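The chain below stands alone, shown as structure tokens; this is the form predicted on its own.
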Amino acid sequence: MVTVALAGKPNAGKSTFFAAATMADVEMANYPFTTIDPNRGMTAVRTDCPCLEREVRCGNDYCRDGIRYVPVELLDVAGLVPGAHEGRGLGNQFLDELTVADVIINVIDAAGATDAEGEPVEIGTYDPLDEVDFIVEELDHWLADIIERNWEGVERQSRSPDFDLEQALADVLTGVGATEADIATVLRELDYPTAPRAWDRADFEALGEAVRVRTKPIVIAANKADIAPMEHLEALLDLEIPVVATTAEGELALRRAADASLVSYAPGDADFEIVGEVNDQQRAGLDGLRGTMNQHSGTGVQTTMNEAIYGLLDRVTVYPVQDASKWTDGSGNVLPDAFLLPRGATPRDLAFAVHSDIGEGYLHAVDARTGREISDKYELKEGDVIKIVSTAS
């Protein structure tokens, strides 16, 4: 299961993102630290169902009449202060939940509404660019002092003759998510002292960036685009990062709404349609959202997961099946599942994510859709249906 985590200042909107996103019960307050505990739920992001090239829907609960939602998870983690990666506001047990993430969503102010403590201030008079460099600069300097906290151990592993630095490394930040693969990547891109007793803070602080470029991609949430001066919203759009300006509790509404059948939408829609009864009131709260929607092509949440787990991470979403010919599993149910997987994976990495013991027995591989066998090597691309044979199965 992938797992994306919102961070961020307090106040920035998270804690209404991951309400939206989850459709989960949390607790939303105008004062810092309202979550204090994360808050894990299940969201998802969305692609076009392979039932769509079938006469028949697949009826799938996560398939709506040809778009596929697949599962993710959603941490939402406490708000963030300048000095975090100091113990400022909790800073490291907050960053320490970063930890798990697979990719980091940074959800900003775009409005400029709260200062860098997360205060409410007048509309527009703090600079939310502050906060893009705030978070991965406060990232940067947690993992750098994880590592600078473990080097004596580095050192002390360096006088043994078969000592391997990218195996240290390895053992020092696999809490954080990083593999040996990944440092020997970061490695070779680094200019470094070949004696570990020669490093000094400028270097930790170099392989804690590289480490965190590589292992948590950051895309950035513009939150409160509905309330947003535009200055500050082409500022934010104009970075050449990733930045979706997003209104939080603009598609949460959508959501209740829909829930009410007030509306018809559904997660990722750049419009709605009214089907209920509204009051006055109501109507012209939905007309503004339509606004912004029309502005932004959404309310930009389910664009901000689908940038973190298709953009960022470079997923594909395969479908794995029993019946090459009918799509189905063993007990007729059409296009049970869907796994994301990374770009450049072989339906060999398909079986193991299913299960271990069907990894274990894989003997081939069979294309649903030409009922051709492939090969081990062959690159899974977004929407395949396979089918896995196995002596498992």
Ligand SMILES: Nc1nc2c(ncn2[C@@H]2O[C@H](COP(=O)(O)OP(=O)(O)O)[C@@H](O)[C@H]2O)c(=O)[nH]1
Second form
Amino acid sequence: MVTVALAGKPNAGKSTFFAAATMADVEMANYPFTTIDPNRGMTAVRTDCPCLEREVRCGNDYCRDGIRYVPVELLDVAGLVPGAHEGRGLGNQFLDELTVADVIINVIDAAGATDAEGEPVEIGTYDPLDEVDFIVEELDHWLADIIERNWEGVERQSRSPDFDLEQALADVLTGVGATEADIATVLRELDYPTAPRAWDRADFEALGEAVRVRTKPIVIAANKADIAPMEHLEALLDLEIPVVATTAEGELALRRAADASLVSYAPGDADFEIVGEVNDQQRAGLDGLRGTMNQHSGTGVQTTMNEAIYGLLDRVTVYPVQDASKWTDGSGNVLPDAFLLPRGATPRDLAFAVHSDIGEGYLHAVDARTGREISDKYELKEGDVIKIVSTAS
Ligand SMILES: Nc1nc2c(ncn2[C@@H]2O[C@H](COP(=O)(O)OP(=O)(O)O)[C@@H](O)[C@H]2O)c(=O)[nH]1
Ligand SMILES: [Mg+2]
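Same protein, the form predicted together with the ligand this time rather than the form predicted on its own?
Then the entire complex follows, led off by the chain already shown.
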């Protein structure tokens, strides 16, 4: 399961984003978006379901008239303040929660309505660009500290003739989600002293930054777009990093209104329709929200999730089936499962994602659209429907 973490300073809107993104939709048969505990829940990315190509919709719990929601895990990490890596505001503990994240959504207050510590100030008086730098700096220092803390051990190992820096660093950094392959790539691109004892703080920081760039990609949710001064929003959207304008509060209001059958809205829609009896106050609120949504093609919450998974992590959605013509599993469920695999994944990787036994017994795979066998080296594409033939199935 892909894990996404919400990080940022207090009062940026992380918990509102979390509440909106993990809120269940009653129109669905079960509850794909559920809260596991207060800070950990399920949300989804949105994509086209392959059932759109067939006569009838698949009826899967995660499919809504051909809009497929593929589950991902979402974490609401408590607010970070400058100096978090030194332990300010329980910062170290909160940073440690980011170790399991595959990708980070940095929720910032684009309205500039809170200062660096998250204390309310007059709208527009704090520059949200400062928030963008601060999380990155805290992450880099935090990683540099982890490396520095473990450096004595690395130095000690380096006295052995079969010392391998890659391996030694992997031991230190697998805990934060870096694989040996990540370390190898990072070291290839980095200038550093050959002898571990010659490393200094600047080297730890350079390595920390490189590891962060590779293993903790960040998308900015420029939140409170509904009240943000235009020049603040534009400055953020002009940055050469992924930024999505969001109104977490708007998304939460819409999901609640949909829950109460007041509006017709599927998460990620650019607009909504009022379908129930609303009072004047509700109508005014919804009209205001529609104005913000028209400017940004929606509330941005679903767009941010999709940018994190399909953009930054470059995942593709693949649907394994047992019956290549009916696109069903053994019990007749159409398109029962969806997996978010890294681009470049092969049918064998899909087999292992389904189950290690299926992977071990992998024989070949069939593209269920064409009915043809596909090569073991075939790179799976978004929306592929694949039958795995395995000694284990
Ligand atoms: N105007 C506006 N306010 C928001 C938005 N999202 C959150 N807020 C408000 O910002 C305050 C802090 O939100 P919260 O989610 O608790 O922030 P957290 O500390 O980052 O978890 C609350 O009063 C929210 O209602 C938004 O999109 N627009
Ligand atoms: Mg919160």
